[in-house]
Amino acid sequence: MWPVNPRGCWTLFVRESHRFMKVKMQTIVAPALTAVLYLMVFHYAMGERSVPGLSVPYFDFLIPGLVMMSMLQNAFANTSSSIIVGKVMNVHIYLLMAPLSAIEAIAAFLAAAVLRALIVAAVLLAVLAPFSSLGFQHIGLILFYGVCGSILMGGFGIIGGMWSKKFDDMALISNFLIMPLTFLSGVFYSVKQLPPLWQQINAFNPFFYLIDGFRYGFIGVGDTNPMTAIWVVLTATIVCMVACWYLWLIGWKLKE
């Protein structure tokens, strides 16, 4: 179904894009600085080592993981912060009253989240790539996992923002769910280094497939088959988008 109010959808997308661009020191520059600090710390901690089981330089392994982690966190933050701020300030009702269908509103929010994630990724790669011999072996996989990951996390942000009643609720989701899942998804290490039990547990972490597939696009090796993981990621993304559309359609937690 195509949007019946494309101008309204575009206007909401522009608003969401301008919102994070106005504070680009926080939304774009800060993630780049954080990634550089990670790189410096691991440079002195790991030296010139290779990743066990993959035989690639650790920096080449680490940088795609840092980029994808930043993309996921920023996509989540973009949608969740917009909705929770609207609820706290009690202005979200105006968005519900706007002549926008559920699919138009969700499309605008997710498009802005993807834009922010891609900008952050471009900045991080520009800053971090000179420190490694990173290549672009499978650009299609890089774009697929990057965009799907951003949509998935943007969708989680929408659902989290709708569920939360205050900033503490959103901090609970971010600190005790999103952050652990991203840090434990193989950003800093290969899951092949884990005991067999933890490898099986990690197989249920959707962020693991996103980061591993994204990394495979750069260095051509990974812990899983990225072609198989495509179906897992694509299914999760579609389910999340449908869930966001339905919850927005019924006004879940927004009309209370």
Contents of the next structure:
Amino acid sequence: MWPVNPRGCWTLFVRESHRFMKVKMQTIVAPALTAVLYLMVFHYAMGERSVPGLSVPYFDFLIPGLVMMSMLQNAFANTSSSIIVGKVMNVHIYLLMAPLSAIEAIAAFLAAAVLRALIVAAVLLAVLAPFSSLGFQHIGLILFYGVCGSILMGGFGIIGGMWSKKFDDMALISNFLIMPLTFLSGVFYSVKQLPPLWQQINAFNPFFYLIDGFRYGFIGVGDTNPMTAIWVVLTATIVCMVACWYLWLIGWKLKE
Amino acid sequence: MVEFALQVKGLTKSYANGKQALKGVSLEVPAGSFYALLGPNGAGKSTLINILADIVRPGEGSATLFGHDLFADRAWCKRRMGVVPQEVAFDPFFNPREVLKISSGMFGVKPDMAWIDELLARLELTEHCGKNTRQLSGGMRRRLLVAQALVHKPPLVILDEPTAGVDVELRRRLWDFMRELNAAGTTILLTTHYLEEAEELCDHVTIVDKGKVVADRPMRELMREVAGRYLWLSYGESFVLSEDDEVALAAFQPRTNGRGVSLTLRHVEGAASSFHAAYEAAVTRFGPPQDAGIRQEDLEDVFIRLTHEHDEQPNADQTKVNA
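Could you present the same protein in the form predicted in complex with its partner chain, rather than the form predicted on its own shown above?
Okay, now the whole complex, with that chain kicking things off.
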């Protein structure tokens, strides 16, 4: 339950980090390329228009959203793919046999997910920022939302990986839950453009706060109060971490 | 007083599908021993090992490892245990050297590169240590599992069918390596389908069948007291035992295969062998044989007999086999 093996925790973190770096074309370069394609398409489709209600160029509005969406999707992919591959290949037994506490196992998985998300974000910003007038107005908020978002989605990836029995189950979660949630949380548009009902529904969507808060860190304006967003995101992140820890502790769907 | 590497008491396990895999298994593995855990497929061996390895949740019962409560102090116990699982599992992202470094670190031990190189060499993986595990053959992957179990130098090594799919020559070298480790003080608990290996290597044997222990003896004692010895006498074709023959030789449980007779030799502690009496009785009834000899049951015969006896007593309680 409590930390017992710091070296083991560090080793698992290094293993998880090496794992995604070994396939960096798939884990780093491909997401960056996808984001650039999105940006090109929307740039030409939207022209020089500003975002209604926010008075910022659409390009500057879109970039933080795309970066955050990529971070969330990559953090989810890192933990979920590791656990489902482990289960399918039966390698997860080595995690169970190792003298690692639940806290250490979860911490290592989440830290690697955050690292991958930060690397993806850095690559995306390095590629996209020169084409915009994007600033870094609140660097602390950018890091807060970036790290919390990655932990939250890394945690969802752990839970999804534990729940899934086969790759198909994981594809179900990824395509029918994660992808729509991240797409519909204000990456491409301001939620003020949505009908009132959808705006109210969005108030219960933590991804909306993550993306909006992250964007606020760059452009200084957003759809919601950044202080409210901090509490929502912090609460969601802590609840997710505790859930991961507890499920790992009891060996949910891992041990018979 | 004997120190035990592992003590299991009354361990049970029922799976969600209702299958009762373990029905109160108890065993004691002395520290430094080479211990065989045998049983037919589905007997509960792997369930027991998987419970010890923390892959499967235990039911009732207790277990201690070098005196520590296994279920209460998992981390302490796991550091002192290396398990070779029955199913081949390999991490598809790394090569054997990386896998061993990771395994070592996961057990809280700084990777000892000299030991890792020795393991790779002893398990004949050195020339493949730069290949991704996906490129290894089944036998190589299985040897890598053995190396993973040994990389943190545990005092107790549990091998669940480690030689399945490994060719004869490599198997022999693997067992030489295990003997060396055992001689250096490592306790080894082994399950195998190659019973002659268990007979050759192990000094103690526990046989489980249908989730229960059916024999638990030092190997030498089991072979001396439980493994039968038979005197066979050949008389050529068309040999038939009459009812009178059966009665006269009843003390030797005579059996015929149509060409001669086989008589069971009793072992009584401290008494002379019954060989002479059996031979005399046969010669008195049938005359001198064309050929004769003594056949000693091996572990495989004992194993089949004990698990067969257990089949015939499905409700019998866990019993120790008495000679």
